[in-house]
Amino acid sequence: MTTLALYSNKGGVGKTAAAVNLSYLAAQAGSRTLICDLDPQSSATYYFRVKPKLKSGAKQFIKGGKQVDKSIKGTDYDNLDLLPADFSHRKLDVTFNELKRSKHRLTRILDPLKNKYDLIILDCPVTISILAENIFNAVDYTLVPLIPTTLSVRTHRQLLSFCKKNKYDVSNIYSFFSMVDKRKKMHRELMAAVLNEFKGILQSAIPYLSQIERMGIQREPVAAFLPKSVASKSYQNLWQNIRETILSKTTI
């Protein structure tokens, strides 16, 4: 059983699209998969045509147990369940901070679910706070979409610096290039520079394509409604790369 966070401390990097497509591809490959939407914007929940609502909201969510289990919804796809987001997730930082062992509360919430699934994927909000530390403690690996732009690379340095300072294992943090336009010289140059500077960069890249933007209209993974498209093949390549590079270290 493996837990994987799709996380970034920068917004607009294609994180949720990756979480949705990777969870779909994992389920299609036969893994019992749960995608947990922790983002109060609830985009992953929206893509799967589920109402963004938890039973009793974040108040019961942080307690874990049966209320969380009751909130899990099936999707239109075999082997794939969803723990929806709730707008009250915007208060998770404050709520976690008020509790004992505040950096390990998410671990307690997810642990009972691990016997039911082969893979749990977290779609995480943009944060580098106590919620982020809960995420780092709760998951086996963190996967970070990285746009080849100056600001995206800068925030990735900040993330790695934060993790090292707080003694989180950066060897469990992997990145992949997202929203890539290889026609742009800056993208090509920054990708080469990033490969020289950082470890844990996966070989597969997700291009900037309108096919991915159509997910908001279709409300389903691009790998489902355009399975032979360039976008779908990019996510398929990324999923295969993750299986070979990351998940091969664990049992799924």
Given for the second form:
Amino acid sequence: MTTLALYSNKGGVGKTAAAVNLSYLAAQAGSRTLICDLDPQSSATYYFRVKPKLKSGAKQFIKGGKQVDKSIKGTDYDNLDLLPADFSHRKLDVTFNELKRSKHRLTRILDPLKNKYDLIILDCPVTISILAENIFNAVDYTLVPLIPTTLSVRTHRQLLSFCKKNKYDVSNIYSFFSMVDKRKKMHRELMAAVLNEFKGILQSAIPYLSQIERMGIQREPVAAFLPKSVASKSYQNLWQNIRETILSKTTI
Amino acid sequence: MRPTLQFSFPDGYDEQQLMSDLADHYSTKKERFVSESMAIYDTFDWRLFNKSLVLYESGNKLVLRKLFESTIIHSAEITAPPVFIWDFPDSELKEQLAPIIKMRALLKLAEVYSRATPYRILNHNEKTVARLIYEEIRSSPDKHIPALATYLWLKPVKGYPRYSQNLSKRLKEAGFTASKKEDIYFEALRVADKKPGNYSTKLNIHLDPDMPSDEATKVILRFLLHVIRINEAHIEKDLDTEFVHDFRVAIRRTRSALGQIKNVFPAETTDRFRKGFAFVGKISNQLRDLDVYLLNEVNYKAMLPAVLRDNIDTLFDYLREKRSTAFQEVISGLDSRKYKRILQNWDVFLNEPRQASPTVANADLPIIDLARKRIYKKYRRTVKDGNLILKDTKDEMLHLLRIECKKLRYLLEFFSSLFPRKKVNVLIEQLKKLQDNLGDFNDFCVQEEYLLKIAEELPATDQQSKKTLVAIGSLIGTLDREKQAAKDAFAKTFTDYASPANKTSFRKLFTSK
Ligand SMILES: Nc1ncnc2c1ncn2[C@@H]1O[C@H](COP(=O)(O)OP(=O)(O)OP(=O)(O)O)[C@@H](O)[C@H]1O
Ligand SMILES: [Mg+2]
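Take the protein just shown as the form predicted alone and give its structure as the form predicted in complex with the partner chain.
Below, the chain from earlier opens the complete complex, with every other chain and molecule after it.
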């Protein structure tokens, strides 16, 4: 059993696109997979055509326990379930903060689900506060999409120093290049520099592709509606890469 | 999640009509059909069926499920059709099946072909909220022949219970029935002309207590002849070792019946057939001995210290060679005129009409009386012999007691239908424990002797065969210790067997008040 967060402290970098496609590919390969949409904007939930609402209600979700299971929906794909987002997620930070062991609330929520799945993938909203700490505490690994731009790299630096300061093991944080345009000189140069600066950068990158944008219209993972496309291939490579370099350390 | 439901179609209702009826209420999406073949396997004596298990091969997978259930217990990938359990890939499937199948070969009993068309039921977001699968099962991949069965499967999607509840309700209203006690297994086997459970090593004999003894004895013997014939027909194919084994057991039981159910046939007849069956039994003696050693190969290896383990291979190669000669001898034995004549005469004798007034002493006696007399006498004999052994344990006496116990066991089995089943079974269980102990002792003795004999036979000129001799020596050492252990366990086992309570049970059941 492994938990993996698609996380970034920057918006619009391709977290959701990656979370949706990677969970689909894992499920197709036979792993019982759950994707948890923690973002009140509920994009992942939307992609799977599910209503963004927790059946158990927000209160039960915060409490954790058996009730959470009742909110889980089967997706259109074998082995893949979804824990939908809820509008109340916008207040997760505040709510967690008011509770005891406020940095371990998410761990408590996910724990009862762990024996039912081989892999749990979290699609996270942009955050660097108490919710972020909940995520780092709850998951085995964090995966950060990195757009090769100066600002993106700067944000990543901030993230790493935040983690070091708060004693989170940065060796469990991996990143991959997202929305890469190889024709842009700046992208190429930045990627080379980043590879020098940071550890844990995965080999496979996700290029900038309009096929991926089409997911919003199709409401399906691109790996499902265009299985042979370049987009699909690049997520497959990424997934393969994650399995070899990260998940080979645990069993999935 | 709620389990998958299986429905049977109402008469005259087909896939098209169903889908057009559903279209009034749901939007659906048809997907590409999936074709699969399913080959069903079991042993000749239905070991899996007797445990309500279904083993089938589909694609490159071997799958185990319970009869009447579709949930898969275990599955494993295979590269060749399954035959023996030791050829299975290491898996949970193997672990579960090994103690059931043991040394028996798996036979392909039937093959059926499924063609399944999935339909998605969609909500207003075109999200799948339930699945229907229309499945046709045929005895050939040709989709134009009529289906053996058509099923509709309803698979709920987690988190959308209401859709499947409504669908299920609608289907039932349309005349669909949830098929419960039905399994394609039976239909597939019926078409292949196979009858599950139609062969068993158990004696399935029903006697009427008032039957004259000669008639009743013939009922027993006819049953045994049937078993002999069934197994004889399969020996030639050499599928596994147990056809010969079951064949031999039926012959031994026949000989025992001829000897133990006394004075029911004319003495001359009994003598003639006893001699005949003594000959018939001998035909396969050597083959069976060798089979036993070869089946025990793993156990023998385990008895050896690691340094000697590989050196025993020479012995088993030698035994395997001997086995193929012994097997050919059995084949020609079964093909011999003498064998055929004995069995032919036996068949004629068993099916002859009964003589009006037989002159033999016990022929007219109601079988229940003879059964009681013989069983009780034999029981007393085993107790007497055992008591002598308790005073002074001699190897030959243990052997004799083993033979007496076997005779008693056969008598109890021949006549079990005449007595309350449960009570007889308790006695048999008790007797079995003693037999196991005596059987172990005998096996170790025989093996020890056999290995000594083989050691003399083995050409021992090179280094390798000298090492083999050392390994055999080590085996004999272990066997000797095991033998002693069995001997030591005798006193306790026998005392249980000859306990006052057990004695009373025998007296109550088998002496007329
Ligand atoms: N590799 C790509 N090529 C082209 N477009 C992409 C790519 N990845 C994502 N997009 C598009 O960019 C937008 C943002 O992507 P996505 O929602 O995956 O990012 P995010 O990090 O989850 O954003 P947010 O922070 O809002 O949750 C979406 O419209 C998506 O379709
Ligand atoms: Mg997102």
